[in-house]
Structures are given as structure tokens and as C-alpha cells.
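Heads up, the chain below is alone and in the form predicted on its own; it's given as C-alpha cells.
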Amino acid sequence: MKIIHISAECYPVAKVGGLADVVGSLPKYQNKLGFETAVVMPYYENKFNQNNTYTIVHTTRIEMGDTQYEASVLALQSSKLGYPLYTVKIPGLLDREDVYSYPDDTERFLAFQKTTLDWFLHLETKPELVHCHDHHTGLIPFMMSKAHKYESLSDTPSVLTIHNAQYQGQFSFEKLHYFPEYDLSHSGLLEWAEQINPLAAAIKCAWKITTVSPSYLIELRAAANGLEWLLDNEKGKSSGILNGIDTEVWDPETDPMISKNFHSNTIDSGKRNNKLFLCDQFELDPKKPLFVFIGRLVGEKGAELLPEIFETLLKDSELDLNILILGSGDSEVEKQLDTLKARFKGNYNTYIGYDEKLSHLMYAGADFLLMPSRVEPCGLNQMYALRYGTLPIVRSIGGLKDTVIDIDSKGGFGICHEHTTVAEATHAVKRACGLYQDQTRFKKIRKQIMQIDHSWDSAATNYIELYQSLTHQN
């Protein structure tokens, strides 16, 4: 089966967030399952682009209202990713460093989609089925279903990922024009609320839906910016198939990014050694417990409490820890998480960007992760925590609710509070510390957690079982 995975994000080409993570690992393990998988993601002026060599493969021109672009799909040379990588080039649209907020991302994208479609049409082999992944490719199942120009892929089945409802890109029905030529009569499928939804356009157009956790997709019904009653009366085509992560690239025993490898059996040895080096680094004593946040400072992530959670942790004198922060976001927060350093000098730190090498050692050196997230539609965070024996302390929300067992219940061995407030989360906060004293259940919970198997092998097998029921009633 030629499957094809399309994409705003994929790492290490890419990354914003999670979604990047997610599609540089899925295509690798179902290759591996014998599949025939691919990934279609723009081309970015960026590091990873200019370090790397492509060759042209398609060349076209794009219409955008009166406008025309060059574009062209190029081709990875390199097979180091585990699967054939082809970008799409359209200079004075996607010729940029950053992957979105740019003023015009519906033309970006848009030209993308359509791009991505043309060279479909001149393939030899055509796709047998179509992956897209959230609101920047989610007018493809819409396309390809009703778009003149695309009758030929009409037949292809399509599954959408939500990875994160909240983000849907609306735009203006003054931008239809950009669109190909289709039956007007159909303008239906791509409005919400007035207005051209591509996410709501791809669950109503494509095939299958699937969401990132199996509880994600419950609670979209209850809250999904506006899209609750479609998701609901969507519910009989879609399902929650939890993410994996690569454990190629996240493994302790193996990883470069790491002061000192360790596996289950080392784990103190090396957990020492990654927790001396960080804190050494940060100035932090790695005598007392170490708790790190790693992440996006917006309000999904709980992040304007950050401030107000830190310091009455570490203004409250029967505590003793170390907070640790890598994180980029709200500029205003940022502010505020960065004041506290001075305050707290010695016990608290903060790295505000991002740091691919840096989030590795801390995975490794820290002894709990915090995520007292909002809205969290996987997590992968909570997993390569897990991974790297550092005990998550997680609000139970979507797939955090579905990782994560309290200590408290059997066979637990994270840390649980029910609702995003300062007071759960400090309270969750002093429960770990209590853990931490009593060492001899502390280091039994950390060797065990490192036994718990999040790897893509599962999920991957469960996508391709989800993609075979569409080809086989094609």
C-alpha cells in the first residue's frame, strides 16, 4: 500500500510542537511494517533545508486568484529519516524560515495543498490513500472529492489526524477565488460559523477521522472551539488511536544528547550523572529534587500560572527543590519566569527558547516533569519522561488521563490533579516531594517506569489496520 502523510510540520525538517514529532516517526514504523509510506511537508528556508540535498521532481505553476507562483516538489536525497521526504517550493510564498504566523498562511498553505494535488495527478503510481494532518492540509479531502480538476484522486481515501481542534484556520469566503473549480453547490462542506473552516472541511470530507488519544476524542465533543456538535455527529467515522514515540531517537541507553547513558539497571548511576551535569550547569543543588517544565508558554499549557505555582513552591519554607524551565511562548510570562531568578538563585532556573539538546538532559537529569496542561491532546512529554525514568505530575486531560496512573491507585506511578489551578498543582508539587523522600518507592517507581512501552510499533499497526478497512470497501 503507497501511503502518503502530508503535513505543515516534520521533525527533524520542521518543529513546532508535537505534530512534527509525530509525523517524522509514524511513516518510519509503518515503512517497517512493510508499507510503502511517505511524507509531503512544505520547503522552509531553514537549517536543516540548507544542509541537505534535494532533486526537483515536479515542477508547475499555482493560480492564487491573479496571481501565479513557480512551484516544485523536491526530493530528499538522503534516506536517513526512514522514508522519502519530498517538500514543496513555492518561492515568495513557503520560502521562509518560520513555519506559520505569518499574515498570509491561508495563501501558504492553501498554494501547498494545491501544489501537493498536481503533482499527484502526474505520479505514476497514484497514492492509495491520503494522511493529512490538521487544518493546513485539511482542505485536501475536499479537493480531491470535489474539485474538478482532481476527479482522477476522487476515489483515494483520506483520513484526517486532529492533532489540536483549537487551531482551525478560518478564513474569509472572499478568498474562495484561490480555490480550483468545483460545484458551487457544494460550498457547504468547506463553512462553519460563516466562514471557510479547513478543519471542519477535512471532518466532513475525509474518509476517516482519527484523533491523537482515545480520550481526546471524547472530550472534542464536549470542547472543540466550536466544532463540538460535528465531531459528535461525525462520531461513527472517527476514532482515538494514541501516539508513540521513537524510541530510536529517545532512548537513554543510546542517545548523544545525554551526559551519560543508562538503562533500567543504571538508571542511578546515570540519573545521578545527567542531574549533577544539569544542575552544575543551571547552578541548582542536586541534592534536592529536581522538577522541570518543558514546553510552549501558552494557556493550553497552563503556562500564565507557571509564575504563580513557582513561587509559592519555593517560597514555602517545608519545601526544598530545584524548578527548572525550557520554554518559549507568551512574552509576558516569559517576563515573569525569568524575574523569579533573581529571587530565588539557587533553586530556580529558567532557558526561555528552545534547546533540542537541552530537552534531552532534562528528561534524563530531572526527577518529575510538570504538565499542568489545559489542553493536551496526546502528550508526548509525559512519554519521554517516562522513557527516561523522570515521573510525570500531569492535570488529567486527553492523553495525559490515558498515560498516566496516579501513585495513589494500583499500579501507579505518576502524579494526578484534576483541574489547571495553582492550588492543584502546588499540592500535586508537594505530593512529589513526598515521594521523593521515602527513596526505596521513589527509585522502585523510576526503574518501572522506564519498563512501560510507548514506542510507535502499536499505533502504527493500528493506523495501517484503519487504513486497509477504507481499501479494501474501495
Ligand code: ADP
Second form
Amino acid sequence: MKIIHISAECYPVAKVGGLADVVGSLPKYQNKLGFETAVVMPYYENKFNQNNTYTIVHTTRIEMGDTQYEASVLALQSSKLGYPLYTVKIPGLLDREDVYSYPDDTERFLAFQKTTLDWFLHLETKPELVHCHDHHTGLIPFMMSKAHKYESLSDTPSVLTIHNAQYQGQFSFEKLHYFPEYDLSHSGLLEWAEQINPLAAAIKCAWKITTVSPSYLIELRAAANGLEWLLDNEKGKSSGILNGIDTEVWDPETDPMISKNFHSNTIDSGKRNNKLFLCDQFELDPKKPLFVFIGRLVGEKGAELLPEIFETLLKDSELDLNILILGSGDSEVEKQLDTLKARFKGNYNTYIGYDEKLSHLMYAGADFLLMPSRVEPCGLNQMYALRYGTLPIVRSIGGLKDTVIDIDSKGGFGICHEHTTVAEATHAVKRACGLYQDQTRFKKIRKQIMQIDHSWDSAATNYIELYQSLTHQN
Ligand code: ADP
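Cool, the form predicted on its own is there; where's the form predicted in complex with adenosine-5'-diphosphate?
Below: every chain and molecule of the assembly, starting with the one above.
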């Protein structure tokens, strides 16, 4: 079966968050299962692309209203990713370093999607199934089924995976002239709340919808940034499939980004070594329990509560702990987090920015990972933490609810709280400090969590079964 994943991000080519990790690893495991799987994504002017060689496999011209763009599809000249990678190059639109947040993102991602479909038309062997990820690729199922130009693709099944329903890519109907010709009676498929809504269009037009955890699918029916009713209406074709992790990239035994490799039998010395390295770098005391936060500093992650949570904990004379933050996002939160550094020198530090290597080192060297998220579609951080013997402290929501069991429940290994509040998050940390004092129990749990299997080896099969249910229908 020839499957093509279409995405704005793919690790290690371009990563903003978990979407990249999933699209960068799922195809590799699907290929291992014997399926022919490739990825197509925009070509950004970034380090990965500057350091790698591509060959042109398709060139075309893309019309966006009155403006025409030269566009090409390039194939990566290396098999190192474990699947073929294609990038869409459109000078004037995609030739920038960052993935998102440009004023013309609508034009950028729509032109990317049109070029991708144009290329499919010219392929000798057409994809048997198209797998779209998030709103940046959400207009593909509509265009495949309704645009005259792509009529030959209308029988090809499409799947949409929702990694985050918060972002929907809405734009005004004034930009309708960017679309290829279609029977205007179908415009309702594009519309939600009087705008063109790419995520809503994909929910309506894709043959199947998945979310990145079972709990997130249920939660979206109650809170989906305006799409609740639509998701409830389409529940018949929806399922929740928990993400897996790339256990080759995220393997403490071989990870080149950490200071000492370890496995479950050498966990004590391995974690100690990584913690020492980290504490030395950030002027923290390795004797104290180390709590870390890694992530985007946005409301979904409970970021604006972090300064108060940390201040409360660090001021508490009964607690003796260290906190280290890696993240970027809301500039006010960044500033507040940095301000605490001077007050709690020796117990608290931050790295405001994005640093892949440091994130690996933190999963390896920390004792606890904090995730007080308001919304967490799946969350990969807690799964990486588990694999590196770091106990997750999570608000039970979305994928966190599906992957972390509280230590006070049978088989428990993490610390859970019900709500994203300062009181509940600080109480959870206090419970963690209590556990840390019982070193025998603490070490037993951290050894146990390294064995939990969240690899794609099993999760990738769930997608294959879903694909087969569609291709066999055809
Ligand atoms: P989301 O996609 O909502 O950001 P996920 O938990 O699904 O959250 O995935 C986040 C991914 O991004 C993880 O691989 C995490 O380690 C990484 N990450 C987030 N922020 C940073 C950062 N500042 N530096 C390095 N890696 C980061």
C-alpha cells in the first residue's frame, strides 16, 4: 500500500512541537511493517535543508488569484530517515526559516497543498491513501473530492489526524479565488462560522478522522474551539489512536545528546551522571530533587500559572527542591520566569528558547517532569520522560489521562491532579517531594517506568488497520 503523509512539520527536517515527532517517526514504523510510506512537507530555508541534497521530481506553476508562483517538488537524496521525504519549494511563499506565524500563512499552506495535489496528478503510481495532519493540510480532502482539476483523485481515501484542534487556520471567503474550480454548491463544506475553516473542511471531507489519544476525542466533543458540534456529528468516522514514540531516537541507551547513556540496570548511575552534568551547567544542587518543565509557553500548557507555581514552591521553607525550565512562547511569561532567577539563584534556572539537545539531557537528568496542561491532545513529553526514568507529574487530561497512573492507584507510577490550578500543581509537587524522600520506592518506580512500552511498534498497527478498512472498501 502506498501511503503519503502530508504535514507542515516533520522531525528532523522542521520541528515546532509533537506534530513533527509523530510525522517524523510513524512512517518509519509503517515501512517496517511492510507498507510503502512517504512524507511530503513544505521546503523551509532551514539548517536541515541547507545541509542536505535534493533532486527535483516535479515542477509546476501555481496560481493564487492573479499571482503565479513557480513550484517544485524535491526528493531527499538520502535514506537516513527510514522513508522517502519530499519537500515542496515555492519561492516567494515557503522560502523562509520558520514554519508558522507569517501574515501570509493562508497563502503559503494553500499553495503547498495545491502543489502537492498537482504532483499527485503527475505521479505514475498514485498514492493509495493520503494521510493529512492538522489544518495546514486540511483543504486536501475537499480539493481531492470536489475540485474539477483533481477529479482523478476523488476515489483515493483520505485520513485526517487532529494533533491540535485549537488551531484551525480560518480565513475569509474573500480568498475563495485561491481555490481551484469546483461546483460552488459545495462551498458549505469549506465553511464554519461564516469563514473558510480548513480544519472543519477536513473533518467534513476526510474519509476517517483520528485524534492523537482516545480521551482527546471525547474531550473535543465538549471543547474544540467552536467545532464541538461538528466533531460530535462526525463521531461515526472518528477514532482516537494514542501516539507512539520513536524508540530509536529516544533511547537512553544510545542517545548521543545526553551526557551518559544508561538502561534500566544502570539507571542509578546513569541518571546521577546526567543530573550532575545538568546541575553543573545550570548552577543547581544535584542533591535536591530536580523538577523540570519542557514545552511551549502557551495557555494550553498552563504556562501563565508557572511563575506563581514556582514562586510558591521555592518560597516554601518546608520544601527543598530545584526547578529548571526549557521553553519559549508568551513573552510576558518568558519575562516572569526569567525574573525569578535572581531571587532563587542556586535552586532555579531557565533556558528560554528552543534546544533539542538540552531537552534530551533534561529528560535524562531530571527526577520529575511537570505538565500542568489545560489541554493535552496526546503529549509526548511524558512518554519521553518515562523512557528516561523521569516521573511525570500531570494534570489528568487528554493523552496525559491515557498514559499516566497516579502512584496511589494500582500499578501507579506518576503523580496526577484534576485541575490546572496553582494549588493543585503545587500540592502535586509536594507529594513528589514526599516520594523522593522514600528513595527505595522512588528508585523502584523509576526503574519500572523505563519498561513501559509506548513505541510505535504497536501503535503503528492501529493506523494500518484503519487504512485497510478504507482501501478494502474501495
Ligand atoms: P506540543 O506538540 O503541544 O508542543 P507535545 O508534548 O506533543 O506538545 O510535543 C512537544 C515536543 O516538542 C517534544 O518533543 C518536546 O521535547 C519538544 N519541545 C517543546 N518545547 C521545546 C523546547 N523549548 N526545546 C526543545 N524541545 C522542545
